[in-house]
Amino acid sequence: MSLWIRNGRIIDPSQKRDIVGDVFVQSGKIEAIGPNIVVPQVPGLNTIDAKGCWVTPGWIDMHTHLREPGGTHKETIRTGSESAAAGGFTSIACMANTQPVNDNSYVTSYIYQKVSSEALINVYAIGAVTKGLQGEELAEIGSMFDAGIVGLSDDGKTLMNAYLLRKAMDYSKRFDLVIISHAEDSSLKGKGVMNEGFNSARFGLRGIPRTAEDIIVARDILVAEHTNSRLHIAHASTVGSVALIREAKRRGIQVTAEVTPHHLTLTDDAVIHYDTNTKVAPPLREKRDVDALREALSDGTIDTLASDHAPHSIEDKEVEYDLAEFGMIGMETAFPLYHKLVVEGLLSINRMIEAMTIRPATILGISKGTLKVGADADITIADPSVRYTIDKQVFRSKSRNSPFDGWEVQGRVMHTIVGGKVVYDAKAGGIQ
């Protein structure tokens, strides 16, 4: 099968490339690129006209929720993936907090075993830290590192006990496995639901310190220089935690971290009405937490975007707001909430397909986030002038938890390449 991209903008910062051109792929692989490559008129050659649109390397989730096993009537690999096409997505890293617990490589080969056969783009799975994300004992990592995980994390709960981290991170280290982190100090969490200050006292609701995050932030970052092994904050969130990481990058300490489209976006300002779509874990934070964070995406102090899908039921957020699961949706809403940055000056298109595509490639060991010729052709193409309202109804995943539904947009996935297969097209209905 062959794919002729034509006039499009062809960003990719794996290669510095920034220019009008077009992309020949051939077998499902990058075969030329540039201004004026010669095309070959093979049979059946399927032409994309790509002008005035973003033409870059497929772009990258490392922090997703699919819920299968064991939760589908939340989201499974199928939905999650298409999902994902919808949003621009070509690979997606899954956490293991699924039931049963990916923490060992039978649950980890099943996951692997329904993406050959479901899913529409490269999924990667995460393997537990410890057994049943108890935090007491070490998961069988070496076996699920055979079976193909690609990053290890207790996702959705914090490894409280520093020593078994520190045996987690000794090792990680045999197997080049990154330590995602979930950093929130669950005794000074207690039973908070939102960010701690004004609008908690105000809203009447159980506040989370930012120390939860810091504390917690501070200890991995110092464990990991320890152990000289490489450790990723997921959904940073708070001013503190920014520094912890600017200055453990400045003593040359193997730390990475992500910021999602939420908290980039939304202050706890969103939890006037109570709206059970804006709790989530970390929470959503005051204005100059948001400022520290965009600040930090911006300077590469925080090295990728992850939206941390979390699908949940109607019945898991139609409660009170104490009493509602954490998380919320965000593949298909991600890519115009990043780009809301752009078009605020905040953030330079670069930097942003930068933190979507080979950052976290690089992060994961995945040989993907790039256009270079004889790569897979894993590629997005987006129109950055298109403006629409979002609508839930509409979303591809199985659950509709998104506090973005209305919100007034710019910038809209057009077409998603996975192995040189069009997986999505928003001219011809949608997931192919």
Contents of the next structure:
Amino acid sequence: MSLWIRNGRIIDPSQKRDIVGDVFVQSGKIEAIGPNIVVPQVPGLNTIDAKGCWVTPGWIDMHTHLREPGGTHKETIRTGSESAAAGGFTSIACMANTQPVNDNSYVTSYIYQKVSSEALINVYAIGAVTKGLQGEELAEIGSMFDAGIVGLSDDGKTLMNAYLLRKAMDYSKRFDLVIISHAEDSSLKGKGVMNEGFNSARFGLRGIPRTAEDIIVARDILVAEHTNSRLHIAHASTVGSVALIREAKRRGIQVTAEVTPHHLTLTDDAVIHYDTNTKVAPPLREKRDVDALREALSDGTIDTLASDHAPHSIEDKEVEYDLAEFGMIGMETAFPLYHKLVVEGLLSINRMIEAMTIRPATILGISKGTLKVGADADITIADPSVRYTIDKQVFRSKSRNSPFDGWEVQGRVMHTIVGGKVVYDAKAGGIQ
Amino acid sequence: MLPSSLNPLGLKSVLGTEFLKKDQIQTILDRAQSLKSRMERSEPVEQTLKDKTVILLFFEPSTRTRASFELAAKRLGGTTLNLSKQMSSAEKGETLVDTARTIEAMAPDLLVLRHPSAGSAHVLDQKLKIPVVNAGDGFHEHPTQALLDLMTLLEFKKRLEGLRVLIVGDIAHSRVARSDIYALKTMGARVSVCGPPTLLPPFAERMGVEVFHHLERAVSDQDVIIALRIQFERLGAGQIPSRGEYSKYYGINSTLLGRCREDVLVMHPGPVNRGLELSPEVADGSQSVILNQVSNGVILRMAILELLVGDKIR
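Requested next: the structure of the form predicted in complex with the partner chain (the form predicted alone having been shown above).
Complete assembly follows, chain above in first position.
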């Protein structure tokens, strides 16, 4: 099967390419790319007119929760992959905090079996750093690596034992696996449910201070420096994290970081109506944090964009703010929210696409995120001019916990193509 | 049920004082004062809640607030139904919203809610058609307590504008403090807070109050001191080292009163930890109006119920 994508604006930061031209795909690979390519007249040639659209390497979301196994009333690998496809993502990584936890090769293999039979897109598993995410013993990192994990994280929890973190960093070097840190000091976080600040005082809710994040980011950077290993800071949310990461990079420490759509677009003002969809870890912060995160994303201090897609059922969220689960879904709203920064002149298009493609691919060590000739034909086509209203009722995710329902946004995914196959087509009924 | 636009407050529910306007607070205080005058003249109270049902849904232990609401409703001729956490289905796993919807299906006229989580009254107000009165939500607000404090202040000081009020104690975990601060500020009072730094909310000064850590420095020109109840059982470690130390730095005793204006009023939302927040001679002294607060509480709550769902009020 062959595919000819015509007249799009091809943006591929992996090749520093930004041109108007065509892409030709054959047998699931990029066959030719450029302004004046010659496309052979092959039978069954499928053509997409991409005039006015961006044609980019398939987007990568390196931080999602698919809830399978164990939480399939919230999401499954199937529905999560549909949600990803509808959001323009061709590759995603799913975190280890399932039930049972992905802390051994049997769970990893189960996930990959489900992925191969049910997922519409590429799904990569992240393995737990410690058994059961308990922070007490190392998980079977090597066996999970052999079963295909692409990174390590106790995400959802913070590994509070610095000794064990140091050992995990030492051990995982053998497999060149990045350690992804969910940075929230559990003693400083306490029973906090939102950012500690004037708003937490007003709303009468327990606060989570910025220091809870900063102190772990600082610790993890020091341990990564000491062990000379790779560290990735998940969902950076504070002005202090940004400063620490910037300084660490300047000193040559191998640290990378990601930021979420919600931390780039919302402040803790959003908590005012006690909408539990605004309850997320780390919490929504204040304007100065949002400003610092935007600047850090733009200048590359923060490497990647990641949604931290965290599905929860109605019964987990339609409760008191104190009792609600942390987390919001994000894959189907990520792109228009990222694009908002481009529209507002705060982020270049190329930097945005880089943070969604080649940067996360490099961090996870997966051969994705590029339109080089010979690469897997994972391609996302988006129309940056389409304006629409976010409607949670049309989400493909099994969950609806989004604070962005009703937002007016600009920028729509038109086609999601995985291995040369169109898995999502906005004009042809969505999921294919 | 009256559409909110038709009741004299122009409010569906009373959830907090933060967003109450000056004229709304004045309407409530005027109504309460007029009820009080009638009662003092032994005139019969109009039965404006006749055939009305008020549900008291209390998810936390409470003696005085619940009793006060119950008396208020009954004096107006209303029927009350008490539901506690144990009596509702919360213990069986029913969510707060489901409990409230179930209660609403029985067609009551108003719901009074006390709940340990901030925002609970707001969430129920969004989900229910009937008015909700917040009787305390977590650390957030306790509007009827603040309004009865204002009523008492007005009675003894004849004004709120320019009045200097000091709130002492655990401001961070106090719904009374928040509601008092907002209501007093709206009515033009000058509010200060004083407590150990561990028990002051972050950025307290942004609430428009002056912040003190030393009680003796805070009291000199105050017209009113409101002492808050310290709830040691809820505080957990790392807030105050001991009761003795709290009492030493933040307890109000007669020596401290010697540094205050002669006409200073002492208030407390109750129940008082004697010897901790207030020494017995202060709690029972001539400057204490704690029992007046309790009496006014019933009348103030009558005013609110009447304004929200009362029959003849237009």
